[in-house]
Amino acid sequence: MLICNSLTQLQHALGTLSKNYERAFVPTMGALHPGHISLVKIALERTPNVVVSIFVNPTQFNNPDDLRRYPRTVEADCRLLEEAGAAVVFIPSAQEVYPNEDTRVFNLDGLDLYGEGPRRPGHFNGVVQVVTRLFDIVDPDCAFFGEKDFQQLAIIRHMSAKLGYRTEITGCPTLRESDGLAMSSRNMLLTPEHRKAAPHIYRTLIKAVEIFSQSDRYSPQELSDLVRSEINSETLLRCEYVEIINSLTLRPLTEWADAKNIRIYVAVYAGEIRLIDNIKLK
């Protein structure tokens, strides 16, 4: 595995890569978990030219304090990358990947007016600018990105696409806990109590899914307003918002006749961290 830290470094190393296999890309921040190498081995069935990139994204970031708590494990990362069967990682520093400030502004097509869009000013553009600057530096055949982060996959294949990108978008399965917790770089900043609280997310997510199923008596509003109430039963747990939104358009839905690509997505706080989570329900 060949491990680059700057530009002239990386395109060496793309150009040893085999010209007979299409070349993949995972892009990462770091700390990375069993869900991230779970990226790189779909990754790796398609192809052996497996690229992934560790960078803290600074452009998306828009609490200050969020960006400074968020964990760096480079060692330890570059040890299961190279056990998983990355060919090459790239860890490059701010000026590297924007050499220049990145002014760009993007129109996200109203796919950022609801869910973390409105709570989190800017993130998204800032998304989209490294990850259009990675596809450009990388020059990828295929993207590989979590379905823990949906409203960001559903973002970057619709901006990928209207920007006129090759690079195919594949999203990937959401890795969990053995008590359901969605897998996170946050969960290590966790306290042991709140590690202990929060599979209750994912537990009230499947009981929204069976409520679902069982009924359609409850309005996407009332079922709503119940994966709220029971997520702060737990009294470790902030629900922050719960949205009930079509998946392919991203907006919430407010009768259930209105999508048959219906997906729930929550963000809530444990102490000071914030996770997110969702589920399909149909």
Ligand code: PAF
The other form holds:
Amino acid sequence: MLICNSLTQLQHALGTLSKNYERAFVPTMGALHPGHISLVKIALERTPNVVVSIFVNPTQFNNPDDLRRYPRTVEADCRLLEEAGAAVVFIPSAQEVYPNEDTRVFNLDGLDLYGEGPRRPGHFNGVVQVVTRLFDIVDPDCAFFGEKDFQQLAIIRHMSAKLGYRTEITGCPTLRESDGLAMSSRNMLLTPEHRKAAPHIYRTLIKAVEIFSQSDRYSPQELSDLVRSEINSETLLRCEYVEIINSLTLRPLTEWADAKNIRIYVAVYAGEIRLIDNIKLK
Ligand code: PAF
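Show the form predicted in complex with ligand PAF, please, the one above being the form predicted on its own.
Next comes the full complex, this chain leading.
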């Protein structure tokens, strides 16, 4: 596995990859867990030429404390990637990624109006800045993103097609701990008490799926209210929002009949740490 810190090193490493296979790309912010490694494994099913980036992108953090606290475990990350079979790891500095300040403002066509968008102003614009920048650098045939960040995946898929990138975007299932907590780099920041309380989020989402499949007694608004109060019944958790959305337009539903593809998104504070999760209802 080749480890590169600069664009020059990366260009050289990319040149050593076999031309007979596609180039796959897994962008990450490091602090890797089995969820990230599953993306690498899915990419490896398609091609041995798997390039992974580790870059904590400052432009997507709307909260400076979140950026400062974001876990950084580069050495362990490299060991995991080597073991998984990645071909190249790109670990650039901010100067390499953004030699000039990135002032691009993207029209996200309304996909950021709900969910994480209004709660994290500028977040998705920053994600699109870094992903397009990395696509320009790596020029991948295909790229892999987790469904835990469902809205991010939908926005990247939309924007990459809209901006004319040739890269095929693949969404990969959320990996969970054995108690159901969605794997996330932020989980390692939880106190033991909050870590114990956090699986209540997924249990509640499962309950919502059961309720939805058994009866249409609840409107989307009533089901979201139910999910919110159930999450808040665990005193160590504080639900920031619940939204039941049309998974194609990413807009909230008022009537079940308004969509064929439906998801519930939640964001929940466990102490200082903000966790997100989502599940398919239909
Ligand atoms: O999901 C993430 O880890 C990041 O948002 C991404 C896609 C690597 C961009 O920085």
